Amino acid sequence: MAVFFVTEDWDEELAKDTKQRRHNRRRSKKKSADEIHMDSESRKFIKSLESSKGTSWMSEKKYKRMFSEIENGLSGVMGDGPFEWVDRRVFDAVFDRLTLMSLYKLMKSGVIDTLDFPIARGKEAHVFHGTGESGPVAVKIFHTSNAVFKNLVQYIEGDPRFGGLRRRHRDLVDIWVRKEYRNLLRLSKWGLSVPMPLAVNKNVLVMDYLGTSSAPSPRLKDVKVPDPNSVYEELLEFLAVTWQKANLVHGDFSPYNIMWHGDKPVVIDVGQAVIQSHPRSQEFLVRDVTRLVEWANKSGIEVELAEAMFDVLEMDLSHVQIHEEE
């Protein structure tokens, strides 16, 4: 499956338009009344994006106008009709204007064509069942009115590949979405069991869906596992390889973020992951470990925190290999 990373902001996006549009007039030297308005009002509507407040904007004929081109493709967890019928709760919440334009640029790459339903809500964000170009797939948004990302800063600091840190908290929101993009990538270059990323825009990030048509799979820690130490192992050599290999450690590594699917874990939530130069890689490396360990304890496998971090630490893993270089 194709991977896009869409990451142009939206003065580049209306610079390829305008070259679109010089083009088009070398084809046809006369626009109807109609395109020529229509070329106006997007001009328009992306200028005055940073400058709009709250949801009012969206009963402007305007930008109605211009959104009624993904309005269908959010119906399914925006309601039927027109924006006014809204539940403007969750409006706010989570689909602000920057939230929107990130989802009509992702729309319009077509990377997703509908929203459908909502599957997962946490405090960082809310994920939604969507259908793509090959099927479906899992929509994060990630909330921006909010200021619980103020305590993620510990997992983003002292990694090389996000310099230049700001504090303010949309720009920590991007930057996090894009952490667990980059996170998500090189996981699954070392044939580990993740989400395949697909795209991402400012706060929003699509992936591999796990589920069926009408709910997603369960969590670890709400099924029963019929061979607990299969999949002990499994999750033991999960992190061997991504501290011996990916050079990361996930960081929050529990029964809550694995998912059971096709009868096997999948892990999921990879935003905290840190790279092994973070000053704080071995804390979190030992912390994941004693997870997986309580995990196996509960469910009736004798192992020790020291057996479990020596097998991490040393596991041989000659028979892995990265399937594309990063």
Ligand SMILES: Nc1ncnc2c1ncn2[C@@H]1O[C@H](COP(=O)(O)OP(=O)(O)OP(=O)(O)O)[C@@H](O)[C@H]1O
Given for the second form:
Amino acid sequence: MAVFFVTEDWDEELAKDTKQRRHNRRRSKKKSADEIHMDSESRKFIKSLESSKGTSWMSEKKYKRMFSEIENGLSGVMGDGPFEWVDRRVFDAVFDRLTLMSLYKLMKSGVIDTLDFPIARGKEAHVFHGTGESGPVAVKIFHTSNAVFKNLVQYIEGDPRFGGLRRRHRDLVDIWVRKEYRNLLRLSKWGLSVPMPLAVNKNVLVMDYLGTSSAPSPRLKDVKVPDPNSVYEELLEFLAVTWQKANLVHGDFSPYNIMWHGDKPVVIDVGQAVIQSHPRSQEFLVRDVTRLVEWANKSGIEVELAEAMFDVLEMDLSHVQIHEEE
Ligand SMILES: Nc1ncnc2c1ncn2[C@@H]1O[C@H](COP(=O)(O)OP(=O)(O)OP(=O)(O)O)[C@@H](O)[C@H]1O
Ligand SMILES: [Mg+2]
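What I would like now is the form predicted together with the named molecule, since the data block earlier showed the form predicted on its own; can you produce it?
Time for the whole complex; same chain goes first.
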């Protein structure tokens, strides 16, 4: 009989335990509703960056409020900073805490002193004007989640068979950013005109800034260059050196991803660049050369794709030397 009672006690305990677990589950559901709210706030905020100018956006009331919600949670790792910190953290926090940590590390190491104003919002990243130890820097902060991913995740999250999806997505973003950093480094070592990469930390890439103290340089797409012929020659050689020497293909070469800085073209956005052994590298190369030929034709230069392709593949580049070993 005693055994029977003990069993009944256990049943009761079990029932209690189940109740508690249900309660906890409900609580964790509620937390994710908060997350959803935060996400939507972030989206709104990110959208507002598009229209914002200067640094005024940093002190807006609602972002201050957002910041105060997370301030306590972060004080352990951030320590007490000067007030300036607060404004910077407001905006960084909307991306997420790991992004904030990356910025913090980059600030500690002196690569970035201040984050000044947003420059551009791309499909995969925001670019900011920053100031570092030796002057202005461009800070490209990659989005760690996107709409497509968020949509997928809602069907998978919570299914114990597919845990850690967010984590893996972040890893992928981090790898992508390191790839852009390494591609920039490789291209600049071959003397190519790209912004020099200065540092990378998780989803944050810091590089040379191209522009004035108030605005970035225009894109090739937005300017009428004085001597299109020489620009064409220079860009053709850019593609040739990239292919023949650096063994890479840009993969998204277009007047959108070329800036006009100091009366010269500077090529940006090299995250998607692939090595020659990539199965689609030739296809990407043809596409890149096609874009250049299109630009040349529009600028009044008579050149054909076959001719340009031949030059890129066969151009004599014996004068081009690597600056130092990677
Ligand atoms: N080093 C830099 N200095 C100044 N401005 C820059 C720099 N790098 C990028 N930008 C600005 O940020 C914009 C977006 O940069 P980039 O093309 O690298 O990002 P992206 O997210 O891949 O953009 P998209 O999806 O539009 O191609 C550029 O068009 C340019 O205006
Ligand atoms: Mg781009």
